[in-house]
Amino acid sequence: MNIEGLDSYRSNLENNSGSWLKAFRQRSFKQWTEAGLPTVKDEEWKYTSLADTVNHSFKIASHHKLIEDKQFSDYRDKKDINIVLVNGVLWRGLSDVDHLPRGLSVFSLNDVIVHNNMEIQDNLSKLTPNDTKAFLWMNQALFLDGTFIQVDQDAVIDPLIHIIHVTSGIGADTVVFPRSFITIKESAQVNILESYVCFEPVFYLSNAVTDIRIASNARVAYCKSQSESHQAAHIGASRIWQDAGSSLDSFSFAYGGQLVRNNFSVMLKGEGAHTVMNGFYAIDGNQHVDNHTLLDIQQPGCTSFQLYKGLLSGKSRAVFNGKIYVHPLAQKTDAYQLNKHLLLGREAHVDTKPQLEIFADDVKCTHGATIGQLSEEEIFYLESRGINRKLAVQLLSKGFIDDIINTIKNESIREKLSRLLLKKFPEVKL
């Protein structure tokens, strides 16, 4: 993978970094270049080829492009707390950061790291068993900025926090490095939506990383929504650490992108933590979406529920690899996992692999997967009631979707995802 002007870009980054960050970037760059990018010979990538994606000469996105786009204006909601990053850089002028609720802080990630924030330094250096190390190290070596969000102890943030990563003003073969760090302190409550969008129909690569730390007894709803250009490639890592008694209600939504890889990892570090890890992907044409999830249960008394569903038409392809790993100390674990697909296209294809690795003996864990098509009897029933076949397919598909979308408790998030899905229904084809 070639990146134009890489040496001068790295030199500028390191000259503007403190001693710790400079050494961290240098170490990450060395690890990235030595590791090389994954291929289909790697077990975790055997169904997803990066050959067409990385065989480009990339340019790193400029950070000084402003947004003058009606689609972007429509995407924002005035009742939310909007935090906008353009090509990986926090833009205060587009963000609602001047009058934040008590208990909520938002900063440029670069500014916080420069001031030697030990919490961030500790987390940036961590790895999870689900990381694609080459892309993580590439992001760590080359990210320019990002956002740092903190919710204080006992704070209850009522409005939705909407982090909007916009790729804008770019040409073809551009690479961007979005980065977010979110920390939720003890007994806090918050709802977060993190969106990745682009309104320009060009090929680019988004290498995104989000780290979230949830302290004991906190209550967090987090959704990642990926609706980038249908020509784009998105390689993303969401990494979440939960402490004792905390609760996470998470959702992963994939709609855009030509090639998408989502690594979603939750580490349950404290006793009695609870996790919901749901997701939905609606893809068509030649789109390829690969979801790799990890629930790493390290302490006793934890509970988790996971449901991922995919709707595929055209020649699209989905990959799902979901692993629940129960450590020896994690007795009394109760974990459930299910992956379901509805194929509308005759040439659509799915590879699914739910996994359980259990090293404790007093647990209750189940998993399963289904792949199917619409019932001709159900379609005929609707047609016999005067509904044409296309509309019948749409109505039955909507029932399949509503089952998973309605698990999202936050109304604002649910409405935003539903609006995106409405754009796709008129184009559903058998």
Second form
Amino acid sequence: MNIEGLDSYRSNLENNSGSWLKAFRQRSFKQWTEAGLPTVKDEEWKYTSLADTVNHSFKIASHHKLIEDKQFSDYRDKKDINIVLVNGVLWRGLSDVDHLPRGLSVFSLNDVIVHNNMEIQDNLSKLTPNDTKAFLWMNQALFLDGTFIQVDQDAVIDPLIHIIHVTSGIGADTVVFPRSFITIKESAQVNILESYVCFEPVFYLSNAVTDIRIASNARVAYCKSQSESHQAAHIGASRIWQDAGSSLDSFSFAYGGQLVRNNFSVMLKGEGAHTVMNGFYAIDGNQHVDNHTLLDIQQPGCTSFQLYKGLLSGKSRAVFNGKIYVHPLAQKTDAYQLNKHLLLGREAHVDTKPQLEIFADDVKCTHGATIGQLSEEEIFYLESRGINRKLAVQLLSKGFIDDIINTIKNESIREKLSRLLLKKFPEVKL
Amino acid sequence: MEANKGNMADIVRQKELEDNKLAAGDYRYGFHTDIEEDKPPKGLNEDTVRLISFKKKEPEWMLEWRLKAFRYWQTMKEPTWPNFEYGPIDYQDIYYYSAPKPKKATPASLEEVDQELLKTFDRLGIPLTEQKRLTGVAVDAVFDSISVGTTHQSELAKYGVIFCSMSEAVIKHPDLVKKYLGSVVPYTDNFFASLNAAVFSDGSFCFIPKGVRCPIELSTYFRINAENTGQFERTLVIAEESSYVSYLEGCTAPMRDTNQLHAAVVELVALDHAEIKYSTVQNWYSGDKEGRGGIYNFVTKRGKCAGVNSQISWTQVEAGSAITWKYPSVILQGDNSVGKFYSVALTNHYMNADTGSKMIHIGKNTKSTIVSKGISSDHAHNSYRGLVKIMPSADGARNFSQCDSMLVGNNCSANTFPYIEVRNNTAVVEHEASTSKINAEQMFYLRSRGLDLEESVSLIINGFCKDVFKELPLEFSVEAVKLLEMKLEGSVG
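Next up, the form predicted together with the partner chain. The previous block was the form predicted alone.
Entire complex below, previous chain first.
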């Protein structure tokens, strides 16, 4: 992977960083270049080839202005607390950072690191077993800015926090490094949506990393909605650490992108934590979406529920790898995982690997995977009632989608995702 | 006087056997037979391959094939991906050929085979002598590197069924061997299959002609006896159009502190409308409580449903070996062909089992079923690793997989690595898996009815494995249940 003007960009970046960050960036750069990018020979990248994606001469986004677009107003809902980042840099003009509710603070990531925030320093250097190290290190070496969000102890934030990463005003072959850090303190409650959007039909690579720390007894709903440009590549990592008694309701939505890889990892490091880890991908054309999820259960009494669904049209390809790892200490674990695919496209491909690794005996872990198509009988039923075949297929697909979209409890998130899906099924009211 | 001596030897042997039984607790096949053996020196090079071929009086083409395989093997690396670790194997420190020395140059019939050998198989519960052959099963007995005898050959010949050792087949039926050997598992397939192709010593060959339903069950019994040897057997089963055969396989080895290598290859070919049922009860020595010794069982088993409506089913009970590395597979090439895989893998002590199945769907309307049950206790590791692949040509393919694991004790682990690759949108694939421990309520119910702890566990485990046991032929099914009970003794509570 070749990046133009990398040396001058790096020296510029490092000179503007504090001593800790400078050393951190240098270390990460060294690790990244030594590790090299993964190939299909790596077990974790067996079904996703990066050869065509990284074989470009990349540029780093140099200016961070938003080219206003009508579509953008669809995203920016007045009810929500919007935090807008353009090409990885916090854009204050469009963000609602001045009138925040009590207990919520939002900063530019750079500002916080400069003040030697130990929590961030500690966390930025962490690795999880599900990380694609090369991309994580690349992000660490080259990220320009990001957002830091903190929810204080016992705070209950009612409106939805909507982080919007916009890639805008770039030429072809640009690479961007969105980075977010969210920390939720004890017993706080919050709903967060993180959207990745672009309205320009060009090829670019987005290497995104989001870290979330959830302290004990906090309740969090987090949704990642990815609707990058259909030409783009998105390689993202969401890494969430949960403390005792906390509860996470997460959702990963993949809609855009030509090549998408999501590493979604949840580390349960406190007793009795609860996790919902759902996801949905609706893809067509030549899209390739690869979801790698990890549930790393380290302490006893944790429960988890996971449902990932995929709707594949055209020649699209989906990869799902869901790993549940139960450590020897984690007795009384109850983990459930299901992965379902509906293949509408004649040449659609699926590679799925639900994976259990269990080292404790008093556990209940189950997983399942199904791959199938719409039942001819159901289509016939609708046809016999005067509905044409095309609409019948869309209606039945909608049923498949509704099942998963309705698991999202926050109305504002559900509406936004439904609006995106509407474009796929114009004849069906969602 | 002479007779007395014989009796004395019998008594001593009986005593040895009992001692072994006590020492092993759960392994009653751990004895060693003292017999004079023909053993060329250790080590592996082209001369070893030539020597094996020479000893077996093989034709030139067979030697050529072995040498090609050996040269290819030299370019390969030992795989490192399995989910376990094992000490490096020194391939130069193994005897590649070990055969009991015959008293006569060539025994004309079973009656002339060394009495020592017959007694060994008697003790293992495999009667080879005429008067005891009432069980309705034809047996090919393989002792270290060679087959010592095959029963029921003449009866089978009446039906046109060929059942003999591989060495005999190479000489007597070269056309069949040439046509099918390596057609399912080529010598380039994997590290251990290549090694096997180069140095395979014996195994069974079985050919069922068109339209014949094999009247009795065929079986091979493998016994490793000599120390520091590797056993590399090769089995080939061919079922012609509309034929049927049920094939059984059993294996044991003496207890030793060192690990021994067993790298076998089994190939099955089913033509149009043919059915092959292949059952295995694998009970190699698995090492002692501290994990010392045991067999490394690295096996390549694959069947090809070459014809339409053909069917291959693998049933296995994996109860032995320090390490099992085995993925019986079916290539579903013919339209409407069916592949089945039923497995129970029981691991205790420090055993490692990495096993599962591969189903490759190529033909239209092909169906496959995978049912795998893993039981893990003590410090054992049990992994299910499987692949279901639906190729673009496999319209209407159907697969159902189920893999359940049970954990007994909290030092063991159970893993599942199912790979599902679908390239055709008319396929329907279902996979489900679960991991749990013995249900406390079921235990309580049985205990409250007066069953003791071990009886209760054994009953529950039997129920857990029922789906697989019912696929086994009757005698094997009974043996499998007993084996399971013996293995689990003492690991509960």
